[in-house]
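There is one chain below, alone, in C-alpha cells, taken in the form predicted on its own.
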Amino acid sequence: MTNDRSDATDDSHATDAADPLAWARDHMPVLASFADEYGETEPFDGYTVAVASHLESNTGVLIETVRAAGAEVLFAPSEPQSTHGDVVEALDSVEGITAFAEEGMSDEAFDEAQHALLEREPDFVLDDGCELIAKVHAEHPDVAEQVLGGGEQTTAGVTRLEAMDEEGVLEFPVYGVNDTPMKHFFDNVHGTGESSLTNVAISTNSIISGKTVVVAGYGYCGRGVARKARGMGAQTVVTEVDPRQALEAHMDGHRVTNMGEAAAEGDLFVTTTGNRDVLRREHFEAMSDGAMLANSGHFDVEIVVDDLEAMAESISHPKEGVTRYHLPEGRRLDLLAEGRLVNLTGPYSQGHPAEVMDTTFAMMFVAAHDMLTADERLSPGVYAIPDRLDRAVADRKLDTLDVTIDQLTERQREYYDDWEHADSSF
C-alpha cells in the first residue's frame, strides 16, 4: 500500500491552512458562481470598485469575486476593531486588489484609510455603514459627482442615505441592498442572531439558557437575536419604540416593556436598534449585579460607555474582551467588545456565518453588476434592488442547495392576472 493519498490530503490541508479565505469559499457557492461565470468575460473590466466592509474571510471573498469580474478593488474597513490581519495580507497580495487596513487600527487610522481610499477616485461604492459614502460627499465632492454608483448593506447605513436623498445631497444612485429580501430575511435574522449570541457565549464562557435576554429593538436584527435567544431556553424581553414592532414581538411571543423596567431584569442586554443612547446612566442604575452589556448594532453609540466610565469605581479586564466596569456599590456590569459590534470585533468574533453572507455579498455582486452593465443610469437617489435580482440569486442559492420548487402553470399565471376571477373553469 502506498502513502500517496494521504501525502495529497497533507498537502491539501497544508494548502487550507495558509489560506485565510479557503473555509469562507467552501461555504460560499453562489459567489463561486459569479466567479466562474463572469470570470471569463469580465464585464467589470476598466472600473475601479472601492469596498468597505468588515475585513474578515467573507468579505475577502466577495472582494476576490468582484476581481474575478475583471475590476480593480480597493478595500478598507468599515469598524476599525474587525480586520483580520491575515485576510487583508491575503488580499493585498493580489494584483488588481489594495488594501488600505491594517489589523488592530487606530481609529484615527481607519479614518485616514478610508480618505486614502477615496482619493483614488473608484467608480463605484459597495459599503457598509455608509461609510464611505457619506465621507465622499462630505469631504471629496469632486470624487463623488465622478461616481457612477454604489450599493449598501446595512440598516444603519440605508438610513443615513435616505437622509442625504431627502436632504438632495446624494450625488450618485444607490441601491439600498440591506431592503431586499434575500439580504435581510437572512443575514439580518439568522446571521446577526446566531453570530451574536455565539459570541457572547464563547466570550464569556457562559450559557444563554435560563438566562433573561432584554433586546433593544425588534427590526430583522432584533427579531433573530430574540428568536435564536428563546430556542437556546432564555426568557425573552423585547424594548421598542415603533408600537408596530412592539406589537409583533408580542405576538411573536416575547414580553414586551420598556427599558426602565427592564433593566433590572436582564441578565444580558443586546442592542440592535441602529440608534444611540439605547443603554445608558438611568438603565445601568437599575441592573443586576453581573449583568452583561453588548451591542449589535452597527456604530458603538448604543451603550453610552462614557457613562459606565463616569459611575465606575474602578474598570477591570476578567476576561479579554470583556470589560468589567465596578460600581461603588458593589455591582459589577460587563461589557463585551467595549460595545462594539459583538460578533465582529470580540476576541474570538468571526462575525456572519459564511452560508449567510453567500447571499448578502452575492446581492452586493448582483446591484454593482446591474447598475455598471446597463444601458442607461439611474439618476442620483436610493433605490430598491429589483425583484428580478432578488429572485435569481434566491434561485442560484437553492441550486447550490439541491434544492428544487414548483412552477406555476401557465393557468395559474392567467388566474393571477385575472383581477374578475369571473370564470373559474377557465
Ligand code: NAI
The other form holds:
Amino acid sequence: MTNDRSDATDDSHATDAADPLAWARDHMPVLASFADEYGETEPFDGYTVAVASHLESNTGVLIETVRAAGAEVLFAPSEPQSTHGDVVEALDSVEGITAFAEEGMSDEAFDEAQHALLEREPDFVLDDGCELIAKVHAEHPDVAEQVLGGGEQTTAGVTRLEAMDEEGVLEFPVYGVNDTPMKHFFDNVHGTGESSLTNVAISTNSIISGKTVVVAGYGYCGRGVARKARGMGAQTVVTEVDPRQALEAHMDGHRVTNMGEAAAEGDLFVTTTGNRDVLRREHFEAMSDGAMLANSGHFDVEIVVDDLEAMAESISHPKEGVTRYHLPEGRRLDLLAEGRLVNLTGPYSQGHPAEVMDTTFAMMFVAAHDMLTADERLSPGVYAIPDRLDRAVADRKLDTLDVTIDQLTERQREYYDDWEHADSSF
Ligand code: NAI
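Alt. form predicted together with this ligand, vs. the form predicted on its own above:
Now the complete complex, all chains and molecules, led by this one.
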C-alpha cells in the first residue's frame, strides 16, 4: 500500500508560533475579502484610524485589514487584562501600525497608553466600551473636534454614547455597530454564549451539564449563555429587571425568579447585564458552598468584589484565574477572572471564536469605510449602520459558507409593495 502523503513534512506537535494571527486569518474570510478588495485602491490612505479593543488575534486581523485598506493604524487595549503580548508584538512590527499596549498592563499604564494614542490625533476611532471616545471628549477636546467619526462595537459603549449624545457633548458622528443585526445576533448571542461557558469549564475543569446555572440578564448575551447552558444539560435560572425580557426567558423555558431566591439555588452564576452590583453581599450570604461566580458583562462592576473581600476570613487561589473567598461559616465562593469578562480575561481566554468576530469586525470595517468615503459628513450623533451595508456583509458571509438563499421574484416584490393587495392576480 502506498502512502500518498509521503512527500509532505508534518511536525504535528509544532505550531506556527512565528505568526500568532495565522489561525484567526484563516477563519475570517469576510475580512480577507475586504483586504483583497481594498488592498489596491486603499480608500483609507491619508487617514489615521485608532482601534481600541481586546488585543487578541481576531482584533489583530481587523487591524491588519484596516492597514491593508491604506490607513495608518494606532491601537490600544479596551481592557487591561485581555492583551496577548505575541499579537501586540507581531502587529507593532508592521510598518504603519503602532501599538500602545503590552500584556499585563496595570490600570494606570492602560490609561496612560490610551492618552498617548489620542495625542497622535486619530481621524477615526473604532472603539470597544466607548473607552477612547469618552476619553477624547473628556480630556483631549481639541483632538475630539478634529475626529471625523467613529464606530462602537459593544452594548455598554453604545449606552455611554447615547448618554453623551443626549447631553449634547458628542463632537462627531458614531455608528452604533453593536446595534446592527450582523453584530448582536451573532457576536453577543453565540460568541458570548459559547465562549463564556467554554472559559468557565476550562478555567475550573468542571462540567456544565447537571449544574444549576443562574444567568443575570436576558438580553442578547444572557440569551446566548442561558440557551447554550441548557443545551449542555444545565438547569437554567434567569433573573431580569425588564418584564418583557423576563417573559421571553419564561416562554423560552427557563425558570425565572429574582436574584434573592436564585442565589441559594445556583452552582454557577453568570452576569450579563451591563449594569452594576448585580451580585452583592445579600446574595453572597445566601449562596451554597462552592458556588462559582463569573461575569460576561463589559465592566467588572457586575459582581461586587469589595463585598466578597469584606465578608471573607481569608482568600486563596486554588487554580489560575480562580479567587476563592473563605467565608466565616466555612462556605467557599469561587470568583473567576477577578470578576472581569470571563471569556476574555481568564487564563485560557481567546475571546470569541474567529468565525463570529469575522462579522463583528466586518461591520466595524464597514462603519469606517462608509464614513471615511462618504461625499457628505454626518453631523455629530449616534447612528444606525444603514441596512444595505448590514445585508451586504451577511451576503458575503453566506458566500464564504457556500450557503445559497432564494431571491424575491418580481411578483413577490410587487406583492410586498402593494399595500391594498387589490389585484387578485397577485
Ligand atoms: P442587553 O441590553 O441586550 O441585555 C442586558 C439585559 O440585562 C437587559 O435585558 C436588562 O433588562 C438586564 N438587566 C439590567 N440590569 C439587570 C439586573 N440588575 N438584574 C438582572 N437583569 C438586568 O445587552 P447585551 O448585548 O446582552 O450585553 C450585556 C453586557 O455584555 C454589556 O455590558 C455588553 O457590553 C457586554 N458584552 C460582552 C461581550 C463579551 O464578550 N463578554 C460581548 C458583547 C457584549
